[in-house]
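The chain below stands alone and is given in structure tokens; this is the form predicted alone.
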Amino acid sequence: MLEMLKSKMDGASFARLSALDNEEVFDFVAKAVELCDPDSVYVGDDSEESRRYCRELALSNREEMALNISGHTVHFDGYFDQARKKEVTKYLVPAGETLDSKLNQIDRDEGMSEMEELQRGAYKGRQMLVRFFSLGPAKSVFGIPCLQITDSAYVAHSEDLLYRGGYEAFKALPKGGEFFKFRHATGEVDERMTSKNPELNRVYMDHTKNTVYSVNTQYAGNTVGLKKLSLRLALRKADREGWLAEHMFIMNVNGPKGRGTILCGAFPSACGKTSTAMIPGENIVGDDLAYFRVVDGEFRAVNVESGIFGIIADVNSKDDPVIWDVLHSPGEVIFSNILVKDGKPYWLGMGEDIPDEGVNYCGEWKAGMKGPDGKDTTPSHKNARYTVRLNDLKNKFADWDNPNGLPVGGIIYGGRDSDTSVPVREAYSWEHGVCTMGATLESETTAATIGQEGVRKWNVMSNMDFLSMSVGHYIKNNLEFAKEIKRPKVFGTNYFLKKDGEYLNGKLDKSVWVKWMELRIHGEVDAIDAACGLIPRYADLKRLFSEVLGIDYTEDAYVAQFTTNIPKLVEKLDRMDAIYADVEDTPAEMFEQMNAQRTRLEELRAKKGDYVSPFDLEG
């Protein structure tokens, strides 16, 4: 095996390669030439000249074009391949077993035999690339080795970006320690280098093997094997081991006299989740993953990535001026499926004049082009990215990197509804929190979005999307987690409170709202029993909007936020018991809790009526 592999690279690759002295990954690495047929095959360390080598072969490649600013390129997607597809995203299981019915799932033999005659001779004419990195800090209890082979430059760029160098990691790694595997192929291309069967897609996830393939894809979401891919197989593992992989942002709040407190958040999409990671003022950790362990008796967190990979729509230099002053400086940033002209990038919501004219993700576009499925076209996707460093952010939290993790102070679990949660509540208890605030998350759409506004998505813990288990056994997971420490405080947010079709909050009241959190963990103000959790007292706010933002926070707004809509939460209630009545393993605590705060819910109505007045709650 040794030998062939040794014909298809050169001596430093098989060097690198054979200095592992790792079984498991020589057959992972011979099984992918002897299936895709590469030319040749470069396998990289954590070294800068492998990734150089692998930016340069992007831009050779034509994967990536070089913009204006030093460092920045470009890549496109094919016009179908803009966004991770559930409907071709599934777990490969055994015969024999079952996973929840709400996973997408395949035979186990089927979906092999399918993604091996896809992925059969996909290398020719192309270079094998074999790269190493890891999941969470390298060589921490943290960390998971991963092994990604792919014959896209783009790809392997985009991971040397977002994610810690992992070679060295592997070749600490013991006889027999577990690693993730990520085996892609870019698939047919066109005369862009964008994978041309979008209809042959396909991301199959073996569970049992630690394994996820993709096919006829460049979307990083579905080809940069450490994103949600690896969520998967991290929850598998997770729940093997007693620690918690979970899709949230890290970040430290600044608190009196010096004071640092890490919130970590779960947001679905559209709900504020990248706001709220990158406040002014404020530290971020990470966007995006996290993972939680108990570590000297401390409830921990670290962020398994070491980039971001953000949506750039919106992006602007008022409210995002962190990001704003990367994407203009020097240094590595690839932009994927934005607008170009004359060199520049430009994107939706940037603030500025966007050309008519320009080359974007349907090739040479101008306004008011039709694409090839008939619908119009924008300048940029609003699935644009953009892929940066993290250690290239001014506002990074100094010790963000920590292998031993950060000791997290609060979790939050953030909504979207226009009329029924406040912008900001404690639970009482971490079970009340995982049960009423992350198990119950909604998010509301828009009309825009699917021709009926108003309608709650359920998502919970924002990891619905990425669950390799039953909901209920992952809330069970959450409700044991560490009991046997003090766990963090646990919060609900919601920031699109309407009345008359007109936000109640600000955009930049979360400031404040963190804010309050990270006294409340510290214990150094009061808050008000609102039957579905502690609210701030006004006088508390008033200050805090004053000290944070400047602005005089009036009674009438305190009362319009933080009223007390009972009609609206014991529907929402409803919703849920509805929803967990089909969760067979629904564990008894989520019950519990639920009709435990119906009651709160209901005398209090019986007292003070269906809208209570944050006013009448003291005293």
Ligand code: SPV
Second form
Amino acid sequence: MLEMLKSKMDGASFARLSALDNEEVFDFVAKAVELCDPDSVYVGDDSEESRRYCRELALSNREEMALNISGHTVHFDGYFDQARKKEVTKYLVPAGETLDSKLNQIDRDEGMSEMEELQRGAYKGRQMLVRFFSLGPAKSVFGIPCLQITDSAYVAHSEDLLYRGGYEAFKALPKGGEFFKFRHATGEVDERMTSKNPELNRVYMDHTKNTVYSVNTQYAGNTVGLKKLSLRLALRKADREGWLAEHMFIMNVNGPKGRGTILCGAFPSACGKTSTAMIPGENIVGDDLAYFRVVDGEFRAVNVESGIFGIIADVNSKDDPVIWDVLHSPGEVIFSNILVKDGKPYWLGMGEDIPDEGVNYCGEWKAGMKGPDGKDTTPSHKNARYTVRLNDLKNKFADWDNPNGLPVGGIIYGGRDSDTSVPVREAYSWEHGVCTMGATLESETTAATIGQEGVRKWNVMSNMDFLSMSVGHYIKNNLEFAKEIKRPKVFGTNYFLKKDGEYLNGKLDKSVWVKWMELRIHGEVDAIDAACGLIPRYADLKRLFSEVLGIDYTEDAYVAQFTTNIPKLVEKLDRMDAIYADVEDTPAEMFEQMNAQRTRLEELRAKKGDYVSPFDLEG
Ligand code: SPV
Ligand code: MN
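Next up, can you give the form predicted together with the ligand of this protein, since the form predicted alone came first?
In what comes next, the whole complex appears, and the chain from above leads the way.
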């Protein structure tokens, strides 16, 4: 086998591969060579030379094009390949095994033969890239070594920005040591290097073999193995080993006297996740994926990634100065699916005039053009993105890469809801928060999403798309995690409360909510019991609004934002009862917490009526 592999690669690549002395790696590489039939194979390590090789290959094979600023490139995905595709993302289930009936799945043998057919000969005329990365810090209890095989230099380049190198971790791996592996094949492409056969896009996950396959797609959410493909595998591994893999940002909030407190947050898309992680004056640790473990008796978290694959729409110089600066300075940045005119990138909501022609996700684009499906097009796709290294952000947390993780003070579950929940509230306990804030997380559809506006979508811990077990089992894992130690406080946020069609909060108000949470974690402010959690006192918010934003926070604003809306909160419990009646393995605790919340709300209603001002609660 090694002889066959040797014939496909140069001496340096072969030396790097054979130095690993790992049969499972050799087998996976050999299988890819036999099946996909590349002209040649490149094996990289953690060196700058390997990174440069992939970066330059992405340019020479036209998966990326250089932009005016040095180091900046643009990558395009096909018109029908602009996001993750749930319908074609399936678990390969071996005969005799059952997965939760709500998970998208296919018989393993059937799925494997379909995938092999689609990938057979797919690397002909191309070079196969073999790269090694680490999920989480490599030399750490959190780290998971990963092997990525792909014929896309854009995928490898993205991974060099988004993940820590893992070649040395593979070298140090004991015999039989566990790792994740990914085999992606670009498939047939057109002259723009985008899929000719997007209808044949498949993402198949073999959770029994820690392996994910994908084909006929370029979009990073389907191809970059370490991002969402790995999250499904990590959820299974975490389940086996008693830790948690979450779809959360991590940030450091600066408290009084130089104190820092780590908050992690799960927000479905378009609920304020990245903007919270990037609040001016605080520090970002990560914006998308977190692993939690108990380390030395503490609840600790690592950023699984080392970069950001962020939505670029609405990034502007005023609201997002840190990202804006990175996107306008020399250095490695991959823009994807934005509009390019004369070597300059443009995107929706950037706060500048956007040209009415250029090159974008449609190809040569002109304003008013319809897409191949007859739909209206936009200058830049609403899911257009930037890929950058965390180290390039001025507001990164200095200790973001700590191999022991960072001690977590609080967890936030953030939804989008126009009429039910107050802007910020604290759970009575870990269990109360996990059940009534995380497991009942909802997001309303917006004008930017497909379908009707204002429809509530249930999204457990914002991790729903990635669950590789039943919802009930996942909630149970959250409830049971870290039982023996002090758990973080849990908070619920909602930045989207409206009255008469107008938002009740300013965009920057979240800066105040995180400061309040930070003080609560250290027991430095009191709170008011509002039957579904603890809410801030007026005096504390008045002071914080003044200190943080220089705003005079009025009693009227406080009443409008923090009135307990009992009819709407009960409606939410009704919705959740109906949903959970149909969820397999729901822990009893879930129903207990929801019933207790209902009782508290009904008792409050009997005393104070349907709508209870926070001043009425205080009194
Ligand atoms: C998300 O959609 O949650 C993302 C981008 O972070 S993707 O890579 O598509 O998952
Ligand atoms: Mn995400």
